[in-house]
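Presented below, as C-alpha cells, is a lone chain in the form predicted alone.
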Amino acid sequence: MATKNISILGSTGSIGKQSLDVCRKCGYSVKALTAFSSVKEIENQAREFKVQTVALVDENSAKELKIKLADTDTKVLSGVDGVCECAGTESADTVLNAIVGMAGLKPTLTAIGAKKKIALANKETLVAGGRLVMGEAEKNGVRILPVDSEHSAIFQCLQGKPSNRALKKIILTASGGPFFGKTAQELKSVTVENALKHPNWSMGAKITIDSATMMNKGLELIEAVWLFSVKPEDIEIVVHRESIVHSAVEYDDNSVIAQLGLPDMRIPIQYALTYPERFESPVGELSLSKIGKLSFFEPDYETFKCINICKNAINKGGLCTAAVNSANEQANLMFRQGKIGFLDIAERVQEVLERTPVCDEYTFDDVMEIDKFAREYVMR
C-alpha cells in the first residue's frame, strides 16, 4: 500500500474523526489538521499523528492550543487563513475537506490552486460555488473525488461507463430522515431532539437536521449536477429507508447499476483516499439475507419542500444555489437554538431564493456577498 500524505480539514467532526480511523488503518501520514475551536480533541489528534501543522479558526482557542503543543514540533495557526495554509501545505498530496458549511469553500479553492487531490465531504463547496470550483479544478488539472456516501456510490457505479451518452439518469437515494411519513401538520411541533434522531446514520447536528428537512437531499442533487455534469432533470430522488443502496445509475439500455454497503461513512472515505485501488473494508460485511428486504418510495415533495427549493435554485443558476445554501445554514442553526420552528426552515429559505437576483457569472466575492445577504434576511 503506497504511503499517502493527508491534510484533514474539520478533523474533530464526525467525518473528520472517521477519516482519521481510515488513516490509522491504511497507515497514511497525516500532515495537517484543522477545526473550529476543539482544543483538547485536536491536541490529542496532533500528538497521535505527529502532524506538522494544525489550525483553529477561533483565535483564542488557537492561542491555548499553541501553549498545549509547545513541547512538540507542531506549528499552530489560526483563523481562516490558517485553515487555508493547511489546505495548501506542500507536505500533503491529498486534502480531505470535512468542514461543515460554506466555510469549506475557500479552503477547497486554496487546495485546488495548490494542485492537491481533493477528497470532498463538504458538499457546500459545490452547492455555493460549483462553477468556480469546477472551473478552477479543470484549469489546475485537479480531480475531485466525492466522499458523501451517495456521490461516492454514483462515482463507483460510473466506473467503466462507455461514454457520456450511455448514462440515462442518476438515482439518488435518501433515508427519509426521522420524519418519513409525517404530515406538515405533524411537523409543526417537532423538537430539535426529535429531529436529531436519525434512523440509520451517525452524523453531526447540522447535517442531521438537514436530513430531517430533506434539504440534505436537495443540496446533494445540486452537488451531483456539478460532479457528474448532468442536468437536474436527469436525477431521480428515491427514499430508501434501509440506507443499504447508497445510490444507483441507469444506462440507456435500462440497466441499473447500484452500490450497496452498510451505512458507515468510512467506506466512501476510504474509497476516496485509496482510489483507484480497493483495500480491506474498515467496517463489517453486508449480508443481504440478514437485511431481509429493501424498500423504496417517492419523496413527499409537498411536505418536505426543501428538495424542490433546491431544484428551483439550480435551474435558476448563478448565485441562487449559494443563497439557498446560506439561508439554510442560518435557519438550521436558528432551529437548533430554538428560535424558529421546524417548518420555518423551508419557508425562510424559499423567501431568500425569491429575492436572489439571477446572474450567469459570479466571483468568490459575489458568493460571500450573497452569503451575507441570505443570513441577514433569515435572521430578520
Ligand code: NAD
Second form
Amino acid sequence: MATKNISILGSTGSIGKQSLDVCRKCGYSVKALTAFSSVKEIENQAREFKVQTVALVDENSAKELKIKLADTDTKVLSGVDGVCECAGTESADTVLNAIVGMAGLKPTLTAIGAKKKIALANKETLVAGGRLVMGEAEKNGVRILPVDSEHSAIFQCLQGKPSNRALKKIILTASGGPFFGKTAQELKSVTVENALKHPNWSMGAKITIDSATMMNKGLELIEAVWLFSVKPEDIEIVVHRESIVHSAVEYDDNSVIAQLGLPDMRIPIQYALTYPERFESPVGELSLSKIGKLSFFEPDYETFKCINICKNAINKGGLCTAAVNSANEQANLMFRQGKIGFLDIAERVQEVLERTPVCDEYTFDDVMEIDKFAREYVMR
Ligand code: NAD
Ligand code: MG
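And the form predicted together with nicotinamide-adenine-dinucleotide, for comparison with the form predicted alone?
Time for the whole complex; same chain goes first.
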C-alpha cells in the first residue's frame, strides 16, 4: 500500500529532515513528529506540516514546546510514552523510524502492534531486537521496508526474484569511511574531528563514527540477516569507495544485479514510501561517464575489528547482537566525548560480547536488561 499519511520519528535528525523533504515533494500528509529535545526545529516542522501530534522525549523541552505551540491545534506529548503514542497514531498508515540507537526499538514494536507500514532507517531496532521485531511483524501482517541505502538497494535488486531458492548471496557495499587504508598504529591517535569527516555521506554523528570504525557495516550485516532471511555467511562485504553501487545480489546462475545512484538518502527514503511505484526525485541523475571509475576492495578485517565482532554476535545469536549494539552506542558516545580512544571502541564492544550469555529466546525486558549491563560495562 502506498503511503498517504505518515508519522516521522526522529524528525529533527539527518534522515528525519530528508524524509520531510520527500514528504514535501510527494505531498504526503504528516500526522506526527518526534525528537529528543530540539524545541525550535520541531516547532517549525509542526507549523509547516500542521501535524496533529508531536512528542519530545525530554520532559522540560516538551513543556517549552507546549507553550510555543499553544496557538496551534498540535497536541504536545513527552517521554518515551509520548513517542510511542506518535508511533501508533491512528490517522497515519506509515511510520518512518529515523530515531538513532536502540531507543527506536520500543516505538518500532508499538508501530507494528498498531499495524502501520514501517519505513525503517533505525537499523539498531533490528540489531537489538531482530527476533522480536520480525516475529511481531509477521504476527501483525506488517511490512518492514528498508530505508538504509544498502538494504534499499538489496530490496530493489530482489524485485522480480523468481523463487526463494534463487538468491545465492548478498553483496553489501561499504564506503570504507574516512580511515580506509590506515593501519592500527595510525588509528591509535585519530581525533573525533578526523572521524567525523565522512568522504561521501553527510549523516548524524553516531552513524558517522560507526562508519569510521566500520561497526556500521557490522550492524548492517545483522540488519540484512533479519530483513532478507539470509545467513551471515551468505553476505559478502565489499569496500566501494565511491558509494555509487549501493549493494548487489547474486543469483544461482551467477548473475549479479546491483542498484546504483548518487549517494543521497532521499532515493531510498522515497522508495520505501512509494514502493512498489517510482516517482520523480529531487536527487540528480547519475552520470557513469562523469564518474569514470568504480573501485572495489576486500575490507581490512584485522584493522577494523568491528565487522567480525558483529559476525560473531549474530552467529552466537540471542541477546549477543543487542549487547554488541548497546556496548557500541556507549563506546561511540564516549569516543565523541573524548573519554576513550578510537581503538578502544572495538576493544570494549568485544569485551562485552565475551561476557554475554548465549540464549535463544528473549523478551523486550531482556533486551533492556542486557542494554543496561553493556553500557555499564563499557563505562567502568
Ligand atoms: P541523527 O542523530 O541526525 O538524528 C536522530 C534523531 O533521533 C533526532 O531527531 C533526535 O532528536 C532523535 N533521538 C535521539 N535520541 C533519541 C532517543 N533516545 N529517543 C528518541 N529520539 C531520539 O541521526 P541520523 O543520522 O538521522 O540517523 C538516524 C537513524 O538512521 C540511525 O539509526 C542511523 O543508523 C540510520 N541511518 C542514517 C543514515 C544517514 O544518512 N544519516 C543512513 C542510513 C541509516
Ligand atoms: Mg547504510
